[in-house]
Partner chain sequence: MSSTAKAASPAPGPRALPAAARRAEGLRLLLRNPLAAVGGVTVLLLALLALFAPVLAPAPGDAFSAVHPAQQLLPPGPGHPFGTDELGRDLFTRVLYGARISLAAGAVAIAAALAIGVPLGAVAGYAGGFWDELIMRFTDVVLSFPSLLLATAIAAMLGHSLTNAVAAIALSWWPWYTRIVRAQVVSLRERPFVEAARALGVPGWRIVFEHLVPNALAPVIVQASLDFGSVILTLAALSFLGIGAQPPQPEWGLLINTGRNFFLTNWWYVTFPGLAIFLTVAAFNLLGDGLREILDPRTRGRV
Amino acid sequence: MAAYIARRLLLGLVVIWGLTVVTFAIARVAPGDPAARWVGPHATAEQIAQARVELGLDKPLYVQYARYLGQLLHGDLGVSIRTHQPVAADIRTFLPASLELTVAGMALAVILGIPLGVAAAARSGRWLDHLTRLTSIGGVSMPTFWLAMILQLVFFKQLHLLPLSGRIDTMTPLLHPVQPITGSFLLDGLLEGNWPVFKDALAHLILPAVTLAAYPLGLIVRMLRSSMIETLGEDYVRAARAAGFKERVVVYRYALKNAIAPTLTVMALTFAYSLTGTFLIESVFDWPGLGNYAAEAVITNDYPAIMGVTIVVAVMYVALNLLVDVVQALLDPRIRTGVAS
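Would you share the structure of the sequence above as one chain, the form predicted in complex with its partner chain?
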């Protein structure tokens, strides 16, 4: 088991190193002079030349790459052109809000997706199955940013049920002060028993979380349904039924533990997708997170910020995949002991 994890970890490091090569390549191969981009459109030729030396762009490519890698290793992602702050500091500021949103969306998708996928598989070919399949195809086919606006139209404009945007009403924390513990109004409100803050934060979280959950929900249901159908046809499931176990135990204990493995990979995949999906919906919901930051960076050509966010999210993605590999090994003794299935 330890050897297995060590091997995966090493592989993950190699991939992360590869990521730095790719981001470096994107940043350097892109048309236009990075130095000119750095100093902005109104700079003089002299300023550009000076920037070129400052940025080390007069050195050979491999020296530039070594410098880039060295900066990355020190957690230096450059300085944002737009905010004039270190990109790393910006990311630290904005990432928690995005994580809160992503985790809430994923939790929603997993909590709904597992029973739906299992139920669809158990009733394969019947109306519930067809309904679930249609819904899941709908979930993966819907542009999230559009869904966000449609939900706003329905639940804010028409029904007046939920707030339009933001993380919390400006007034709420003023009237009911919170001590920042985790940085998440929702969690802090809960931890401190500050119910007005908790309720308000929750109300603000619902629409963005539902929006973000649509795509992963569709994927999880689809994936789990198909792997569950396959598993339910296995001999050991028939044997469990023959042993007289309750259908609920057969499906949710004996079959699900086998069928969940491929779905876990999809979950890791969609977590990263959701984190990227915040690029599209945080601006719609005015959610002060990384996605909003990235969307702003993208339209204002804030290259250091774009590349910084890219590498941070990609590294998180690799780490998450690594985690899934480990969890899968824990679930399946055959992987653990290195026996091919």
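Residue numbers count along the first chain shown, from 1. By rigid core we mean the largest C-alpha set that fits within 1.5 Å across both forms. Predicted model only: the values in this text are computed from it and were never measured. What changes on going to the form predicted alone:
- The Cα position of L191 differs by 2 Å or more between these two forms after fitting on the rigid core.
- Comparing the forms between these two forms on their rigid core, the Cα displacement of I111 stays under 2 Å.
- The rigid-core alignment places the CA of G138 less than 2 Å apart between these two forms.
Could you switch over to the form predicted alone, since the one displayed so far is the form predicted in complex with its partner chain?
So it's only the chain below, everything else dropped.
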């Protein structure tokens, strides 16, 4: 297992290094002058030249890349051209909101998706299977911004049950101050026993989390159902049934253990993608997360911010893939021994 983890970790480091080369090259060949954007639209030629020296753009490309790589190894992601703040500080500001939303949405998708996928496979061809498949197709194909607006219309406009947007009401932190611990209002309120903050943050989280959960929920149900149907037809499953094991034991203890491996990979990739791929959801719900930050960086050609977000998300991709590989190897010893891919 240690050798297997070491191989996967080394491969992940190679992927991250390759990504630094690609992002650096794209930032240098992309149209526009970072120095001119840094000093503003009304800068003189002398100011632009001075900015090029300050940003290190007057150096050869290999020197610039070596400096960039050295900064990355020290946790320095550069300075945002748009905010004039360190990109690492900006990401620390916006990442907790995205993590809060993504974790809540993925948790909801997993809690609902796994039982639904197993139930659909165990009752293949029956009404529950057809209903589950229809629901999963709808979740995968439905535009997230449309679903978000429908939920706002129903639960805010018509039923007056949930807030329209934002992470928390403006007055709640003023009336019930909360000490930042994790950056998540929900967790910080829970850890400090600040129940007004916790309830308000939970109320604001429900609609965007449900919107975010729609796509991964449909994906999990479809993949797990297909994998479970194939696994339930294996010889060892038929042997377990012939031995008199209860159907629940056969399905959840034997079949699900082997069928869930491909779904774990999809869940990890979807989680990492959601950190920056949910800018539509964050825009509709006015959620100040990393997706909004990345979208604004793209609009303003803020290449240091774009590169910083790309590197951070890539590291998360690699870490989550490594975690999934380890879990799959624990579930199926053939993977770590090389018998199965």
